[in-house]
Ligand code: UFG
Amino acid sequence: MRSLFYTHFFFPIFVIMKNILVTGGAGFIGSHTAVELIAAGYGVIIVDNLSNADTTCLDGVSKITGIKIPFYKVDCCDKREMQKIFQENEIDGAIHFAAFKAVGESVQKPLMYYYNNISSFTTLLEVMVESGGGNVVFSSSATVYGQADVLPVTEETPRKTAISPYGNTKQICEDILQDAVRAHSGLQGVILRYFNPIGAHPSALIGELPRGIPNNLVPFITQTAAGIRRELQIFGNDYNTPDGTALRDYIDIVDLAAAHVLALKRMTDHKGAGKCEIFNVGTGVPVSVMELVLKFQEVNKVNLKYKITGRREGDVEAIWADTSLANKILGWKTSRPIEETLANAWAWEKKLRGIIS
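Sought structure, where only the one chain appears, the form predicted alone:
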C-alpha cells in the first residue's frame, strides 16, 4: 500500500498502485489529468516529444502533488522508443493525448496531421498489444460530429464527414481503437469526446501554455489581456446564433481531467475484451464566443481590445453536448462555474507573466 500526500491540498490516499502512461502529458489536458490520476492513487508515467509544450507544466504537477513523475522525451510515433518505455515500466493502462490539435493548421498541413495523429496512436496500441494489453482512454473531440443537424449531440448522433483533417484524424482513431479492442484479448477502451476545455488549475501552477500564436480562444484572451497580443480576433459574427458568433460548450479543465480517472475505473470494474465505450464530456450549456469574451472581462475586471474577422476554415457554427450518459454510467458531472474557470485562467496567465494586481 502506498500513501500519496498532496502538498497543496493535504489529503492522503491509500491504494494499490497502478501505473498509467500519459502520452502528451506535458500539455494542457495531460498535465491536469496527471494531477487527478495521482490524487486518485495512480502512478503516472509521462511521454511527450515537447513539440507543442515544454516542461513548465511538468514542474507544476510536481509542485501540486509532491511527486516527481517519470518523464520520457519521446515521440510516440517511434515504436522502438515506446517499446523501451514499456520494458522499463509496469504499465497497466494508457491515456492518449499526444496529437496535433489546431483545426485551422490541420487544413493547411493535412499530411502532418494524418501522419502524427494516426501513427502515434497505432504505435501505442501495437506496443500495448505486444505487452499483453491494458486499458486505453482515447482523447477524442466533438469535431467528430461536424455540424450536427440536432443539438445537443448525444453519443448516438451520427458522425458527419469531418470538415477538417484534425477532425478526421479523431474519427479514424476512434475506429482504430474500436477495431483493436474487438481483435485483441485484454485490450479495453473508452473514447472521451471533449468539447472545449478551458481554464487552469486553481493553484495557478499549471494551465494552457501554447507555443506561438494560440489557436484556442481562452489563451488568446488571456494573452491579449496580458498585453502579449495586440488584439483578440473573433472569427465570424454572421453565424445563425443569437449574437452571430459561434456557440461552443466550454468545460473546466479540472472537470474534464476527472472524467479520465472515472473512465479508467469503469474499465477496471467492468473487465471484458472487445469493449469500447464512448462518452461526451462537456457541460451541456452553449456559450457564444462573444459571451465568453464579455464574461472574462466582467469576472476579471479587464478590458480587451478585439476585432471581428472572417470565419475560420474548419469551424462549425454551433455544438454542445448531451452528457447524460457520462453522468449515469461514469458517475461524472461538471461542478465548476464558468466564472471560476475564467478567473483561474487569468490567474495562471498572470503568474506565468509575473503580473501583479
Given for the second form:
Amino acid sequence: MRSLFYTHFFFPIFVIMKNILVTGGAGFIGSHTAVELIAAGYGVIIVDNLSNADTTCLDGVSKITGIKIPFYKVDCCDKREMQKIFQENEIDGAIHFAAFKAVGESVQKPLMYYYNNISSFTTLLEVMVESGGGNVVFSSSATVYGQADVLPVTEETPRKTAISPYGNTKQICEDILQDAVRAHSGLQGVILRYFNPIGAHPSALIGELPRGIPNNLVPFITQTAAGIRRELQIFGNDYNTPDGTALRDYIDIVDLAAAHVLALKRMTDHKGAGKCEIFNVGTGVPVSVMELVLKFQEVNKVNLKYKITGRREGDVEAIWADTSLANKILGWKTSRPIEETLANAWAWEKKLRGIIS
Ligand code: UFG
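Switching forms now, from the form predicted alone to the form predicted in complex with the ligand, please provide the structure.
The next block holds the full complex; its first chain is the one shown before.
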C-alpha cells in the first residue's frame, strides 16, 4: 500500500509518495541519502545485510528525520528475500549502494568481490524487471577513470582498465545497468561517479563508521585525532603535484546525497525508459593529501601525528572532476566549503567516541 499524506490541513490533497529502496542504506553514503530522500518527500525502505555496517546510522537517520524507516536485514544476492521486499512494498525506484568497497581486500579476495558486487546488482535489477521496472541509481566511482590522461575528467573521459577487482566491479555494474536499461523498457538508470566522499551530517548523528582500520584518508585522520590510531601515514610525497602529495576531489557527503535525489527527479521528469545517464559527482577542486591534513588541524584546532611513507600501491597521482554536466542537467551544485565538511567529520568522530571539547 502506498503512503498518502495531506498537503493541507483543511482541504486535504492526497499526494502519492514515491517509495525508494535504498540498498546498503545502513552505510555511510546510504544513510545520508536516506535522510535527503525523506526531506524531499520520498518514502524510504532500507535493505542491508549489515556485513560492513551496524545499526548506528539507521538509528541516526530515525533521530534526524523522526521517521522509523522500514528496514530489512537481507543480502541483496538473496533473490527470494528481495522478491518478498518487492511484494510487501510498492517500490518505485532503487538506489544501489550495497557493495564491498575495500580496494586492497578486493585484490586478496577477488571472487568474493565479483560475486557480491555483481550478483547483488543483477539480483536487484532482475527483481525490478519482474515487478515492472522502475528508476535505478547506481553508485559508481571515479575509480573507473584510473589515472586519466587529461584532468579534470568529464563523463566522456575514457575509462581505463581497472587495476583492482573492486574497480572492475564498478565498471562491470555500469555496463550491466546500461545493457539492462536498453533491454527492459520499464527501466531507467542514472550512474553517479563519486569522487572522494567525506564529512558527516551536521547533526553528528550519522557519519562514516569503518570496521577495523580505516582505508580512507578522512576516517583515518579523525581516528588519529581521537587517539584510536597512533599516527597517520601520508602515502607518498614524490608525486608530480604542487606539494608532492596526491590530489583528490573531496566531496561533502550531504552534497553527494543530494545528487541522488536530483538523479531520481531527472528520471521522473524524463519518463523516457531506455535511458541511462552518467554524472560525475565531485567539487571540481583538487586538494592534496597534505593540504587536507593541514586544513583539518587548522579548522578543528587539533594536532595530528603524521609521517610521510612510500606510495600506496594502486593509488593514482591526481584526479578531480569536471562537474558541469551534473550542474547543468541535474541542477546540482556543492553547497558546503571543505572547512565545514572537515568540522562535521570531526564532530561526528568526537560524538561517537564521547570526546568532549
Ligand atoms: N591516504 C593517505 N593515508 C591514508 C589513507 C589515504 O595518505 O591513511 C591518501 C591516499 O594515498 C590517497 C588519498 O589519501 O592519495 C585519498 O585516499 P582514500 O583512500 O581516502 O581515497 P582513494 O582516492 O584511494 O579512494 C577513493 C574511494 C574508492 C575509490 C577510489 C578510486 O574511496 O572507493 O577513490 O578513485 F575506488
